[in-house]
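Only one chain comes next, encoded as structure tokens, the form predicted alone.
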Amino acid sequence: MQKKEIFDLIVKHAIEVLPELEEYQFQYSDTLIKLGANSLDRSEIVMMTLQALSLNVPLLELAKATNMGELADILQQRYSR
């Protein structure tokens, strides 16, 4: 799976959790915090994405991501293993 596909999956789940973002044009540089996601929202978005990808990644590793693009990078690297 390519980074763009994983990014789109993150976006899909972000919109499910935060429906007010449905019309927003997401960028790799966006952060979930700046988009209004609280810690529970962020956890839910990440868990939904991990489940969709059938991945088990330590949350500490995912915490290294500073934006949605970096989160997609980490997930893509883990998915490719």
Given for the second form:
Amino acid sequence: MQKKEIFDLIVKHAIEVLPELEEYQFQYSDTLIKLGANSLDRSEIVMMTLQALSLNVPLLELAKATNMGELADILQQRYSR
Amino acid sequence: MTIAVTGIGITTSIGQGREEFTQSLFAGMHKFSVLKREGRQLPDDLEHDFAPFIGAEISELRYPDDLSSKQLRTLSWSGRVAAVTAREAWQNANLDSVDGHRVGLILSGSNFQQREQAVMHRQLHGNETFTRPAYGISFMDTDVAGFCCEYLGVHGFSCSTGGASASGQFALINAINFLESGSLDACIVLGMLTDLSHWELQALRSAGALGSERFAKQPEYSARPFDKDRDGFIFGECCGALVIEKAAHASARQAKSLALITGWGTFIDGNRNPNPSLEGEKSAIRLALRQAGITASDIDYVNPHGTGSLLGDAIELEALAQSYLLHARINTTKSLLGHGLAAAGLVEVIVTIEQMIAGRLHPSRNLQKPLNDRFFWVKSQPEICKIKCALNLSLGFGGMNSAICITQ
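Please supply the corresponding structure for the form predicted together with the partner chain (the preceding block corresponds to the form predicted alone).
To see the whole picture, the full complex is given below, headed by that same chain.
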């Protein structure tokens, strides 16, 4: 799966959790915090994405991502293993 | 101390909001049918000989514009109904004019979101690692309290008060205690929709508490408290909200008093089991009357607990008779709404107040052969009745008894 496809999945779930972002143009450099997601929102978005990818990964492993693009990178690496 | 009721919110299967609800109430409407909400029936792939569960469900909940889909996403069904209902009571009482630090919010009941959990378990079976982080907060009943406090701006105090099927009244009495102690000026009490799943329904059926095998094919006849053909309680979704404050506080801020709560009594049987106690019920009634400074002869109307249980209804009528209340008018709210469990006690206080305000008594459904003909039953037609003093009873498993006196 390409990074862009994984990024789009993160965006899809970010919009589900934060419907006010529906028209927003997401960039790899965006951070969920700056987009208004609190800690619970962020863990929800990540968990929904993990389920969509059937990836059984503890959330802690994803914590080093500093923006949405890096999160997509880490998920892609895990997905490709 | 006299406690004033200054706001009411109500959501039931027969109507949302005071106006729609009271119209349906006096018209004797009902919505009993086979339960349809997800997780309420035994799984489709399970072979069994049981009849489907019957009850009364809210068909469509209308949300106010200031509740966003983001806010609602992780809020349970009980929480959604509570938020809408609490808002109505809040606006009804004009509580925006009271400092939120002096306002409390108390929920009734415990473990009232069971169906949500049953649905989640079914959806995530085999995928347990993907359990939503939000569930870590929402499985606690007080998540609903947190939501409502944030939504309405409550900063005084908040908690939940459990007391089985007497939870609604127990929460109200708890709220009164906060007003009496001086720690709050006003309190909103929420009678919580108890969201049963097939797990609780099946257990209650097996325990002999839940009907209706007898009317499995005629749900409209299933809810029949105090009737000789009753076969257990019938579940009903409902939620009530009451704003209470000291009468002096209400009068100082020129809030309209809808009713006064003048007496309340509780009695704990010291008995874990579900069986009723004649002495416990009589004690709660006696304590409430004594605190109100009245005698049984002053009571014009009784809103009983009456669930439709075989033993419970009979014992309750005996308790009322032995408390010298045979002269009072009496009807059965659960014959229209079903049994709301944690909500029931508060919803029935609201029904009592609405009847006092309207000067009318709502009809009872399916009361064709009353268990005891010595009582002054309101049967299939509403009646005009000026009520000066009313008594409201609530009884719960585990020896919980409570009674409340209400005047206008």
